[in-house]
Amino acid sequence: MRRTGAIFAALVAAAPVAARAADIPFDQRRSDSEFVSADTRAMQNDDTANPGMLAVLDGETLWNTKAGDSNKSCADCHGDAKVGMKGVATRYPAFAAEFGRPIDLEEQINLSRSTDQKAAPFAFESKDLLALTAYVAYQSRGMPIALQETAKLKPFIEDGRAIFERRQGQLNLSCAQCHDDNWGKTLAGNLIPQAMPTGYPIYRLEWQEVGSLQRRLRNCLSGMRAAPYNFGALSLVELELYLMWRARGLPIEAPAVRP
């Protein structure tokens, strides 16, 4: 990752100074699955070969397991997830009045555990939280991302955009330089995707396990040699929010498979 970042930094330094390119037009927006190998894409599209489906199966078990002082399962309140959770993942991060800010799907699951089940929240990036999130997200597979720029969300979307476009880290790079300005080009032998978060939680071959969008964003910041935000930090949620708003209209693919 350091070598890749250094290569890209050298390319940017050698290029003529110019204003950042405009946002990717809607008719040119593509899922990141279009930038992976045919083998990886085939693995994602075959539920019998997609390793992320193991997390979905674990999540189904958790959905039906009673927990906490309330001794209730998710199903006790929401019923069949295939019905009650259909379309939910297309709308997150969403504004939470309880906190006066947006929260992502993982945080919503933990909020439900705390308030409805009276159970301890799952740790960020824990197997159980990822499994339950993957199960809920799976119910929206094939549905278009439908995040709306409401008056309450707009300032947080703009903050996320600012993070995406801000140069940072020792390499002095921004997310936009890769994913807006240079998508489709080759970097260290790999195609640069557009960073459309359509498939989270994803199974990443590099990780050999399922991981969240926050984990991936932290990886990117580390690759830029910038200090990553803590899991659950508002800045990470704002960046998630902007990326989902930017990807609106693209179909949910969870659980996706990526290199």
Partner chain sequence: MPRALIHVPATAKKGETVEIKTLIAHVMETGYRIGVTGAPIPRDIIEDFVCTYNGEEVFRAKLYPAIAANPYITFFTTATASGTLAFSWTDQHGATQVQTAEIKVE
Contents of the next structure:
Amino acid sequence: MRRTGAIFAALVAAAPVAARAADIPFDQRRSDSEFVSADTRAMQNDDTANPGMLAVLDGETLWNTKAGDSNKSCADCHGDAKVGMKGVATRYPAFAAEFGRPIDLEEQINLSRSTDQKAAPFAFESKDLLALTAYVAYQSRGMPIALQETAKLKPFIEDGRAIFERRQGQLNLSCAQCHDDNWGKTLAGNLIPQAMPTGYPIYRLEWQEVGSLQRRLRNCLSGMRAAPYNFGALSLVELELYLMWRARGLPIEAPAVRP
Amino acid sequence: MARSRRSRREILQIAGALVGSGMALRLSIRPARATPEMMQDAVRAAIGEAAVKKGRVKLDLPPIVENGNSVPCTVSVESPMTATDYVKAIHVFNEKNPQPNVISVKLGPRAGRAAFSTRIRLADSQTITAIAEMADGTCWSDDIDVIVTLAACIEESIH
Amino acid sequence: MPRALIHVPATAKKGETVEIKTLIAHVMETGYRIGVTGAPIPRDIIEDFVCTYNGEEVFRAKLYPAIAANPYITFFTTATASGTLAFSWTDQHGATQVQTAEIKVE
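The block above covers the form predicted on its own; next, return the form predicted in complex with the partner chain.
The complete assembly is shown below, putting the previous chain first.
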């Protein structure tokens, strides 16, 4: 599909002179749910209408299914997810000592799956990984994002911010130009949201399925005609980390529905 | 870190460029136009030769569609839904998706209320028509024109 | 088996009109899309949806490719007696999934 290119290409002629973005004042930060249509919001807020809930239910089944050489289910080690996984999604991406870098929730689930459950890790964006992630994230619904700027995470948050504020791609745009400086304004009939990733994994109407924050960020990058980082690339996780830290305090809404 | 707000002129440039690209993401409702032949054929296949009158049916689509992949659609029909006076069937048609039929539902007096909702795909701006068949054989309809355009920030290829 | 989500009120008064909501996981592939390889993606849709109430059909829908992925259908029925509502979705290959819900009528 060429439509992404068409929209963003229109920006080339208008690319403004470089200027540093200003952070959104803390008390003005809002969930991106407030920037979608009332119909899309209603679809998200009614569990019987939200297709993301189908992934949550699949995740629940997987949570209770024995797998791998350990022949254990997630539940065998972690117990009831409603208790054991409550609040977990509010602190991801988290620093993983094994790798010396932050990993996101998908990567953490895969880490536990390969090292603890001793089963083959799931592929990025696979149905099973998204389902488990949706199920785990769902246990934090309504809880505020609790990411802390620890000494270990700080350099990665800074890197994420730098990527967010850097102009990139053939269109020479930065994420911040739209999401820090122009949120709430209408762009071709579309409200520009703040890019607060409160609802991931999301059910996106455009995808007609559930997808991860990494997938969403890759969409934005290709829209800007910048090379999208590979799934799992450190830069992508840093971007996720910065966005989650930037959204700290806002409640988790997974699985959200987005256009 | 020295930070400054982007100038108003720059904002207008960004917005103006996007609007100028003609990719407005709005759906608006206008009075209906004549419908193409394929849709007429599908209507005849569903209800036969019965005359279709305007009224009693209400077709609801949102004023702004964010994505044509999933558009909430509700049809409700004025009917007492008694054992003798009820809605037998409701059909929804579109004129421009590759196929004219969207959905056909069958119901009866036990429904209590002659209404249903679903989510439909709208590939393009077009006329959507809903026709209700009553127990007495009469047919009633409603139609609206919808305008669908495109979203920003999406994938280059289909997954 | 595709996953389905059904909402039926647990209890209702006799004669009351109740709303039923159904959602099922399905791609509803139209058959009109071209895949990344350049070949068309084959059509794969649910064609029929039926709801019975204590064995009697109360609602039926024929679905076409214009129905969005993960079909969502809501409709009404009159609570007549306690019992079972059965929902079935049949795809174009003839595979059917059935799910049931109980309702208590006072």
